[in-house]
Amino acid sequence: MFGIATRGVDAFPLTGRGWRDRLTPLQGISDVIGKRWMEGAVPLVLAAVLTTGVVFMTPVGATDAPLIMDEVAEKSLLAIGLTLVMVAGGIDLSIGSIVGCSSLAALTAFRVWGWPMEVVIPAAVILGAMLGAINGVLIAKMKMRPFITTLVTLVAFGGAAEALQSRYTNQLAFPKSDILWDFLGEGAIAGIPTAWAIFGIVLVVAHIGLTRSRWGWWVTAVGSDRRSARRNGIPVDRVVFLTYVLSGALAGLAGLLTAARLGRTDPAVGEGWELIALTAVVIGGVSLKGGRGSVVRAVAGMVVVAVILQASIAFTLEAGGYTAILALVLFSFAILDLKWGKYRLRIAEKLTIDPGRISVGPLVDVTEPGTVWSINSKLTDAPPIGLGTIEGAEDCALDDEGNLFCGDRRGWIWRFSGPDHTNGEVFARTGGMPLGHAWDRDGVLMVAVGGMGVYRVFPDGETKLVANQVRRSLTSLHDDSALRFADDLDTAPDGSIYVSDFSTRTNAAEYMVELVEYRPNGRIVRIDPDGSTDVVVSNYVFPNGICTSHDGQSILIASTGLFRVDRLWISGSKQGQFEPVMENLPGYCDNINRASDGNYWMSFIAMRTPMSDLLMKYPAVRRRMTREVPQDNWLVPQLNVSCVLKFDDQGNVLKVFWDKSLENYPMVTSINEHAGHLYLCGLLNNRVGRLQLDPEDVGDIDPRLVPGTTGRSLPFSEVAR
């Protein structure tokens, strides 16, 4: 986005940068290029430039608009049908011959056979659909190649039109009047010429059908990847067959309108129209490979072709000259479509990572002896739970009966029961990455699932979505409505749930990007008891841990990217205020949880180093690193760090525990206190540690309860769904 949307408290000033650093032009360009509607944007822009140049450099002007619209109205019907075929991955070269055959058949039925116009009109369209069905059967059912097949039917249908002309040449020469025939050729609907009005209706219906209907999605899926479409239950053959039928029907309608407007016809009508329609759809950005395209853009391409045609008439060019011009335009735009389709997403991907500059304070030396930060081995011998069974428990929660619930990278939630938590079983399956765990006021387990949102997990293992999106920012080019990475949460006394969504741009698997960008892409979201959501803090750099304070009047927020902890007042006289608690920490802080003695536990997932601090000053170096170096070799903080600290409400660090060996607990992402023990979780660990606390660290507060509540009415195992 070119600017950062502000909702709730604006945390951008915490970065220490000015207003210019709010602007992210490269990301804005990346967002625009990555939009689906940009697939045909460049061809359309060049088409607009080409049209403008033709208008200014030739005698073509406003007086030629009716003639141009006549051409557009009739030939755009072919472009619409051809777009449907090409989006499904095919091509139809026979549409010009279908136009000639349908127009001759309509005129013959009206003037020679004496059919009433009420029959002639649908008969012409049905004839076109039948000719298209021949293509559909040969291609969809008999698996013949579309190019060769429609090239053959181009000749065959053209031959049928010539035979019809030869058979009834004399009879067709005599005109015949009919009110419906005159209405099609010269009539109007609400002041709009009939052909224009019919074309407009077809365009709207085709656009809605292709972009908003299940069948339209099937067409796109078939053109994108037929094998995947078939595996997903899409009737591929039927979809392909129907696209050719519709293409033929629209060509038949175009032939009918052409015959009515001209009052005559011959086999030459429709000749070369397939080249005109193909040029129009390619100019409009319809992919020659299938899978993408728009009938609206195809019509815009037809306008360009019609303008070129009018210019060639103004300069009295022969038909061969006009065809040569179309061939040149088609060739140029085909190459452009190929290159733009190939490199568009690559360009967007290269521009999407746009590192920012962060101002940080001096680095604290944790290796200095005799300080509260002195490295020790207090975590090393903590007995493991679920050793070798768990794969990356980011966080955990314990119920009233002492059962331990923890997440797993595979999307599972484990339950370990018994006094020593030796009996483990898969309790629930989330389908995402279970991260933060917390209890709500009713004693139901709440889980922040990365990539999916916030879920309730009931005693029977069933999960229920609580929230997975917020209202989209009006000024954001990027869709920031989804909770892409809800990573921690906690419950407030009023029942609201506060969730940290560390990035509105990157997904769970791309967290390394946030450790390189240091952009304020994160936010804090409040989920009210009625399920409504609101952003209470925006423009935060990698918010992670969330913890309701002991008095219930504020929440503590850990910023992994800014090495700090902040407080958001949610009630009381300071409600809505935002203030620092801890700044310039020596590590990248993660989850925060309450301690039983009225203090708080927090972990570091990484430590700052002189190199990591230096890189923050040079975003251009980090940008080049992301473009030229594989992600595994990016210079990022030292992630394998086992560090747990206790701090008070004023931000004073009271104690720090380490696993100096890094053998048993190489990473600690969360700590939870229960019954005199500290439970150590780690996203890269294969266990949960259970550390016996010293009596001086244990108080009489139950840190699992929501502050301000007296307790749960029922144990978790008895909570009703």
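Numbering follows the first chain given and starts at 1. Only the largest set of C-alpha atoms that superpose within 1.5 Å between the two forms is called the rigid core. All values reported here derive from a predicted model rather than from experimental measurement. Compared with the form predicted together with the partner chain:
Phe485 shows a C-alpha shift below 2 Å between these two forms [criterion: core-superposed Cα displacement of 2 Å].
Relative to the superposed core, Ala105 shifts its CA atom by 2 Å or more between these two forms. Asp408 shows a C-alpha shift below 2 Å between these two forms [criterion: core-superposed Cα displacement of 2 Å].
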Contents of the next structure:
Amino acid sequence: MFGIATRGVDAFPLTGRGWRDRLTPLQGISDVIGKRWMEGAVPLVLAAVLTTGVVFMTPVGATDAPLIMDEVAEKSLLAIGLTLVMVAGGIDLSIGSIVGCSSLAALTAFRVWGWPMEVVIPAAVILGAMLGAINGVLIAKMKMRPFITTLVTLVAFGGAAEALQSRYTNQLAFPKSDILWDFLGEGAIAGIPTAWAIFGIVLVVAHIGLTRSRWGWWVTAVGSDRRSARRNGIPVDRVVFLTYVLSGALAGLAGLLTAARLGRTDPAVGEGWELIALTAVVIGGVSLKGGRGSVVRAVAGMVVVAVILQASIAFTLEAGGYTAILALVLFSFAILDLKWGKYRLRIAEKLTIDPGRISVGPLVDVTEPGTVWSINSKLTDAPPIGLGTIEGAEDCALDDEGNLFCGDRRGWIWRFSGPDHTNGEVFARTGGMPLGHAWDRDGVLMVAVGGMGVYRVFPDGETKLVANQVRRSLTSLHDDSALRFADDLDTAPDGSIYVSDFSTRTNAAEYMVELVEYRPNGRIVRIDPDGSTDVVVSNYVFPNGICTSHDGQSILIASTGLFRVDRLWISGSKQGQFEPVMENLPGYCDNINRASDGNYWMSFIAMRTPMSDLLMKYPAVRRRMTREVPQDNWLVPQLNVSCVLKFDDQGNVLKVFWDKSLENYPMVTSINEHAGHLYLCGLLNNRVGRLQLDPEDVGDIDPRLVPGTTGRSLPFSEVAR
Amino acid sequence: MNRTLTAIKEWINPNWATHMSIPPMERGLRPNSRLDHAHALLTPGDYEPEDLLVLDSGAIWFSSGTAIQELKDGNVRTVAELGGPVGTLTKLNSDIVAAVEGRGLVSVSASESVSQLCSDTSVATCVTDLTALPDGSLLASVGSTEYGIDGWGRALVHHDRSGRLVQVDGQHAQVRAEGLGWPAGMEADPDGEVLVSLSLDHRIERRAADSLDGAARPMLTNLPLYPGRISLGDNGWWVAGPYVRNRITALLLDEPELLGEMVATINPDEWFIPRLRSENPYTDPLQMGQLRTLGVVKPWAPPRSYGVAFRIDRGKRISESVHSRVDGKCHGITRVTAHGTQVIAAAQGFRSLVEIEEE
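Form predicted on its own done; form predicted together with the partner chain now:
Every chain and every other molecule in the complex is listed next, the one we just looked at coming first.
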């Protein structure tokens, strides 16, 4: 419950907290409330409680079940019809008198005019449909208000039924028998009473029709927003018209079944049924404003109403008493519909940021002179590439011909070619936020695209999806299947791709929410060469850099939020083990890449400060900050500094480069070494820096090659798709 | 529990709740870059001017460190070394009175001879401003009796209200008003009223000179800054704004537990409170809006340090203001004074004096 879903290595203990801090109660509530089905679930649960209460507190019991079921079977037809109309944004009050009309007409046709039953049955339904069509024409074509129109037709159809009744009063009283008539009234199909069976079929068809068919989606769309529906090419008038016709037809069917069951009828049949159907529908959580509702829930609402009716009969209440109770129930559920529908998502929104607590270690003071960290200006004068054309290159990659490929926040991948990388062109378009770049074993460019997953980019600029999801974890309320925030990747010698997924909850554009919330929502995903995916490390705090080690036996993972680097062994005797490499760094780690001399480069996107460390101990204050202070004012670690460091396999920091001015290279997110130069990328910068390395820093390893492989057969420009 | 009660109270009547909102800088306080374009009279960094006076001769006297300096024709010389941090300066008859931290009020005559004016303990520390009353005595505002002149931040985080107004007549000092939230500036009006700026209350009010502890008439309330010293000029009063308010600081001030731990464990220079200048970004946290994006820091980002001063006209409205925003450097204005058409500001954060040009 509440986010305890562990797969692969569980990295939660790295946060230094106990099981209690795994729980995210507010976020859990938010996740549940935010589910679409919660719309109707709350009214329905309340209805179930109400029913149970009635059953326990009144003489109504199991023996009343068939009676209740008869009631439900007939009136649910009305409720289903009404649901269709209401989901399309209308209302149909005339169903009660359509029932009266059709039942009286069916009886008249059968007993007075002597029509055969094979004709009477469809005729009754068609009569209902025609009466509904009158509503439909008035409302859909003539654009009259549904409420007043159906109120008028309620009276008009009732009058018609009464006229029919007074014309044939005497003849109607004579009983007449027919096998089909009896079958409708008292027969059974495979032991199930006919009326129940018909109701069951209608229910299934209506439910599938409303939820699975194109027409059903149209109905919902029209009810949600008429104007948008029209602009999307939905024939609004036709859809609305048809809902009234269907509602009328179902009312006609209900009238026929009633007449058959009772064996007699009068204009009072059906009187007030529209109120019963409306109550049932509202109890079932069908919105009075249209666009939301389900026929199954409407039927459940009808069960509640039928139980109340049965209880009122058991207590021998007068008819007025039953109506009063019904009105009361309708009233309270209408209020619930209004308030719940209005506030549900707002409550979910308010609770969704649920900051956590993380134990932080001691802070190294980088401003102290004479340490390896001492601030210098080594990066400041690195000449820029693509100054002013690039907008936010998080990472880059260089091919054998010296072309530079880097991302852009607009979803593009740039290629800078020529001497000093002066020719920039948009090489590929991803549609997401290109973050980490790496080469795979065949020399094809792979890009982790924020919001989209992992893609391969071919020399012609075509992109192809590698993976964008993992299997959903069974215990998580939140759907964690998508790779929402893949931010770096690297290839292992066996061809599998390791991807760091910064967070399963937010996407790349909302990273600041994670910096404030501080929950171990990240994970490491392995993409098998066959395309299947699995989670190898879960509950990790902001994994943001990933790099295969020089020996190819392990991968290094940088945790932005825990200021540490860890190693996951992927082959050899320690396979599957997880161990720390560096801990308590003074900054927030980002991408790691191999250096040519057998070490590794890493950058910090932010520096820890005493204040931001202190704030991490106070989740309630951070939550208050997200609620009361605009995002531009949120207090976060120092993100404007640049820091590049070199470390070895044992985790010793060897060298640190800074841009003391903070102006040219703030927030370096990635460094790539190639041919004696360091390429400095920044997620929010408008350039890529190219820093000439001292000869002592340059070795003879090609950092771009997958460890364990020996060069590529073809340069990138000639790789086949 | 307390917070629940507050929430219920707010639900019943929104006016019962304390709101942390800070008004925007608008109308007369609309931001501009006039301070950044102002002409620096000193090489920034050489001195740390706290207060300044323009003498009739046109020379500028300013306090910096433990001395009073004179700027005349572009040359700076030391007028007097006073043996303690020199704070505010004011004219009293033909002499200049300086508040020296730890020593009291010191008088410097035109011939530059130094004499002790008042050594009463009530004006020995934390004198933020001085003004001459019509009867020839001096009125001193004491920011706090708990903290020294450099203790504004401590006073802020401790919600200090021990500020005073003290009347000084020769050696005799008399407390005239108490319980104020860091009175940072004063100016006596010829018509018998005194303007007082209350830094921690974000307001400027008027008090009658003969009953300073009596009813105060608010002049400007809920300012988006912590007002500082006030100077009367030909066109009204110039008010310096050494610090501006920040929503995060307002939030932290409302979180006693976090604030307590901050005070107990963090070096005061790194507390998240407004300051005169921002120099060491490596230990400063950031506010999201200060992020350098595509090479640019937005000038309107939430400020930690800021340069602002404004003029209140005779109609008691803010009619003009000068700013140096987040992208500027001329921050931490501690005094603005108008001398004829010349408007000169002491920018302590910028460590210089600047002459503001006409609009």
